[in-house]
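Take a look at this single chain in structure tokens; it is the form predicted on its own.
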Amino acid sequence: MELGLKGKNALVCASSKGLGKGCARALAQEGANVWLNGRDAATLEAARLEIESLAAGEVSSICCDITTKAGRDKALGATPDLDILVNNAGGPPVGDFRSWDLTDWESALNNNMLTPIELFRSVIDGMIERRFGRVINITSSSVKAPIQHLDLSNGARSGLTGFFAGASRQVASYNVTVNAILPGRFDTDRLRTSMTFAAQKSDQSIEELLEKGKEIIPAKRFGSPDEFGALCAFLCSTHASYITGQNILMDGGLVSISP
């Protein structure tokens, strides 16, 4: 299927690895001009070279911390006339809510709620003027079913979801869509990091917990970043112009939502 993304300009935040990288790879393969973003220059350059080798469009990189104003200014200054914005940032730490203070909450809200909103505000008017825009927010299945010990993430991502529930509908008539993909358990570094806390509270290794984790997923496996990227690319396509304001679970059937 031709997705109609050739020549479109896309900024994919936090895309040097994991789900962000999967999205960047899928968009590049479809012919979009993609700007990767990350904080570690070596990891980012390795990702750029890998994706460039299979891309049908131009692939560039912007080394910065997208969760800071300076980082956002740098990224937006390097990406003119954006057609596609994929919002992504590292998730807050796992832990006991009793140990978190106001600074922890402010960091979580800045990284996983306020930063995506600021980026959206910066690019939306250009998208409206050009009558094309696709905004994808990478959030979490915790938006639908909050996860124990991920309270910082539960709170920040739920706030982001609430904001975009209204904002997406205000821009829909201009062929600008805003959707969120809610990943469950994917084979990424983030998954292993989140398992560390659980391993510390049990007599099991991280690898043992990962194997047990697969068993509770109806699909009996973890998702792959390439699968995630394929959904992202479709939601950015010309074929998805009637899909907006949605929070799409991608979790192998793990979360069961009552009607």
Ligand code: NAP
Second form
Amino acid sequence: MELGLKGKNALVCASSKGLGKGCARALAQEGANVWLNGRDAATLEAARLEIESLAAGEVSSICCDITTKAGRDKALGATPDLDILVNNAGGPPVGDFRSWDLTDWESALNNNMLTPIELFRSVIDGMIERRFGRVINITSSSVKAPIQHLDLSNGARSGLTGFFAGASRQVASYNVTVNAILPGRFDTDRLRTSMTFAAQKSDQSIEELLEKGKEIIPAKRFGSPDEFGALCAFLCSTHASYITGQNILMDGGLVSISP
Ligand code: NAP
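Mind pulling up the form predicted in complex with this ligand next to the form predicted on its own we just looked at?
Starting with the chain above, the whole complex follows.
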């Protein structure tokens, strides 16, 4: 299927690894001009070279912390006339909610709620003017079913989801769509980091917990960044202009099953 993405300009935040990289790769393969982003320059350049070798469009990179104002200014300054914005950043830490103070909450809200809202606010009028825009928010299955010990994520992502439930409808008539993809468990570095806390609380290794983690997923496996990216590319395509304001679970059937 031709997705109609050739020549579209896409900024994919937090995309030198994991799910963001999966989205960047899929968009680049479909012919979009893609800007990758990450904080570590060497990892970012390695990702850029890898994706460039598969790409049909231009692949560039912006090394910055997207959760800071300076980082967002740098990213937006380098990406004129954006057609596609994929909002993403590292997730908040796992832990006991008693240990988090206001500073921890402010950081989670800044990274996983206010940053995507700020980026959206900066690009939306250009998208409206050009009568084409696709905004994808990478959130979490926690939006549908909160995850224990990920309370910072549960809270911040719910706030983001509420904001976009309203804002997406306000821009829908301009061929600007806003959707969130909600990952369940995907095979990335983040999954292993999340398992570290569980491993510390039990006498099991991270590897053992990962194996058990697969067993409770109806699909019996973790998702891959490539399949995540394929959904992102479809939602950005010209075929998806009637899908907006949605929170699309991608979780191998994990959420909402009765034990
Ligand atoms: P990942 O494999 O750890 O990759 C994170 C990427 O984001 C890296 O490229 C990292 O590069 C970049 N990054 C992190 N913070 C950044 C910042 N402030 N500015 C710019 N780049 C930044 O993580 P992932 O699994 O892809 O997860 C992506 C998002 O999905 C996270 O919010 C995570 O919580 C959420 N999620 C993931 C899963 C899962 O199963 N994987 C499930 C639910 C939700 P640098 O470190 O070099 O900056």
